[in-house]
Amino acid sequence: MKVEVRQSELPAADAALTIVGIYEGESVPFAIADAPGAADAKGTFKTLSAVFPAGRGRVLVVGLGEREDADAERLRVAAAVAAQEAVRLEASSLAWALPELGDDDVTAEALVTGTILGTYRFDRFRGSDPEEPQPPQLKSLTLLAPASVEAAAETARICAEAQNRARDLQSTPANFATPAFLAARAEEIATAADGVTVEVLGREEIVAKGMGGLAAVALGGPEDPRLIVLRYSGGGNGPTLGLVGKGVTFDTGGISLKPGAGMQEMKFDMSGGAAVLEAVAAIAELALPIELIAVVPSTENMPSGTAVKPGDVITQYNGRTVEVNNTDAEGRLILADALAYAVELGAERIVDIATLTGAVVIALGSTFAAVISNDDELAAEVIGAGESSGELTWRLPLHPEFKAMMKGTVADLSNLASKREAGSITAASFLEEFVDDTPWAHVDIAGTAWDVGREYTGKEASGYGVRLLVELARRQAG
């Protein structure tokens, strides 16, 4: 979408259809207050009520709520409801009148960011009725602010871009995005991208290098899997980031079978994967000044005569030895081989994200992703960077008791906990063992990745964790 800032009044505004948001009890501003529905608006949270100026095309009320309640969130979620209003309008282009929130950066921000991310349409399999009408698309976003907002509005366009390219590899069925196809998006990053190389590692590498987490899950299907790897080079002074992706295509839970009903949603076993590959393509296009490394595990999950069994001893990157006591339990074996590879290659500050365990959906919903860390600085950014960016975190306690219930009866370690509780942190503390010394923060996203219900995200995809990552990112190169 194009987004542009432009110093006009609202009445010279150049767009199909013009928004402007008001607080409760307040009213529309003086230049269309005579126009016919101007009267009727009113400001409760996203109320929408239309005012006719005349020889002035549309304009669109959108209710704000209270002045006092006003923060970016409810901002992105405005535009959003917004955006949407204008696609069933048809309208190709809007303009934003922007609102008094305090600053005027943040406003420009959320009102970029719920535009783009409240019209995405994932319609890579529709079109195939040529007699089916296309349906409306919104082109261009104009914000009627200060030149001083223009790098605000365009990190954000970089950004919620990114969050939308995210939903489309999460959306896209696991028969078309299989591991090659993730190791592919990859090397287009690596190539369109300055200063971002790639290395991908398939089946015979991986299994010589001693991945035996990563080869054990791909056993039981015939993709092979990949092991991707993206280095960026910006710059900075700052510690290399390290950031890892659950890259499970598609997920049946292995001989340990999921139930049918709602399998399907399994595709979206990748999002931690899709949001560390788009992530990085921003973090390249901004052009920020850190060094990057990125490391995505890639496979499918599947049940087969050459799958791994419950019971099976593997060995893991770093040479620790795990009973797979339950083959469901797939995405911390994957994990645990590329966290000890990303702190092989020099990564010195660790974010992994993946939707891991259902678990944490009990314990947070789809509101919160949660934070489990053994450094107390790197989660505090992370949950500021989650604060900042509205991909909300909590974090979750490590303790030795939960590091104790993963302890093996033949071997060091079990993928599953001894007792059915607390199955977010023991699966982080899973995790911790593969990262040594190195500061590291889990986000585990099976509750946010999709299915979420907010204005900007609708009920599939979200794309949960780019623009967070971006922003720990940001905050890292200063």
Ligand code: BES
Contents of the next structure:
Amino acid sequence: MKVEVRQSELPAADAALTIVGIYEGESVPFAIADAPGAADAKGTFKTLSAVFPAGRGRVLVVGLGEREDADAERLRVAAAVAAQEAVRLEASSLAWALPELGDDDVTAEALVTGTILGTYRFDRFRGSDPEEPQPPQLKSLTLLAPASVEAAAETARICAEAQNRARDLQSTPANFATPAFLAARAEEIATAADGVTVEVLGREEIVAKGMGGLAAVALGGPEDPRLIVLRYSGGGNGPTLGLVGKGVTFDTGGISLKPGAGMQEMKFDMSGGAAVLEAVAAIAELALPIELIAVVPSTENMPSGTAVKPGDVITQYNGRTVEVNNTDAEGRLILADALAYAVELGAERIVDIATLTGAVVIALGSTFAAVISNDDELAAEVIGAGESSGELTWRLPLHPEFKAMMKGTVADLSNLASKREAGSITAASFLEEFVDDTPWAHVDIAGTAWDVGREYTGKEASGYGVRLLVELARRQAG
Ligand code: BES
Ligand code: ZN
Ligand code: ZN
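Output block for the form predicted together with this ligand, input the form predicted alone:
Complete assembly follows, chain above in first position.
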């Protein structure tokens, strides 16, 4: 979507539709106050009213709710609701009169983000039915605002479009979105951006390097696994940031097969990997002055005669042996290799992001992702980045008692805890074995990656994590 910043009268002359936000109990701006409909416009949160300034275009008024409740998140929601109505009205260009919120940059970010994310659709497999008309597309957004918000608007556009690309990857079915497909996307990112290089390992190299977790999960199917490494060098003198994303392109559970109902959604088990890939693309596009290493281990998890079996013992990249007591706990096996590899490659602080446990959905729903970390400072940064982007997180603790639950009977570790309780934490305790003492934060997005149902993230792929990771990189860049 094209995003511009311009100062202009109301309504904007060259936009198909101008959007004006008003707070509860307040009236529309003076310039359109005498137009038909203006007197009835309501400030109630998310309420839409049409105003018709004769011969001067169309205005849509959206309620922003109580002024004292206003924040970036409510503005993203209001922007999405208004933009969705604009699409329904078949407007291809929008102008937004910047409402007052205190900080114009924050306001601009919220409007751009809400508009771009709120009008997202996954259309790749539509359009072949001549009976079903092509949905109208919103092509441009103009902020009627001072030029000082230009940089904030452009950053928001880059981040929101990256998030929508991650949603495309999440939604693409597993017969298209294979490990090779994710690797091809990583190669595209490296080709398109300055300062990004890519390295991709296939099955033989994964086995040869001793990445026993990724190799074991990939045994079940013919689809070749990939270990994807993207490096971005933007300079700066901060520590090298490591990003690791789970890239299971389909999770059947393997021999510990999942129930059939709802299994189609397990194409989204690469959501962490998608968030990492597109966050790297955005970080490079923003030319942030940081050093970055991203690792995405990618494979299917399939049952077959060659699949890894419950009880099998594998050796991870760092030499630890693991009993695979449940083949559906595959994410931690591939992340273990990737985390150890990221440490070896020089990552000095690591964030991993993964649709790792059903337990996190029970604990925190679709509203919060879990953050589990061995480092208070990094955890606070991740939580803070999410607060500002609207991707909420909640920290859960580590404790030696949880670590004890991950001991194996014949090997060093088991991938299945000795008790079911605290499932998200025991999974993270397993991962902690592979980061040495590197500051590390794990973000479990099993509940927030899909079907969040917030106005701008929709009912399916949410792209959760992209803006959070970019914001984290921005904070590190200073
Ligand atoms: N990909 C799943 C996690 C998941 C479950 C995401 C439900 C979204 C909804 C993961 O690989 C998995 O299956 N985890 C198991 C672990 C268990 C066997 C210890 C789980 O959470 O049930
Ligand atoms: Zn699984
Ligand atoms: Zn999984």
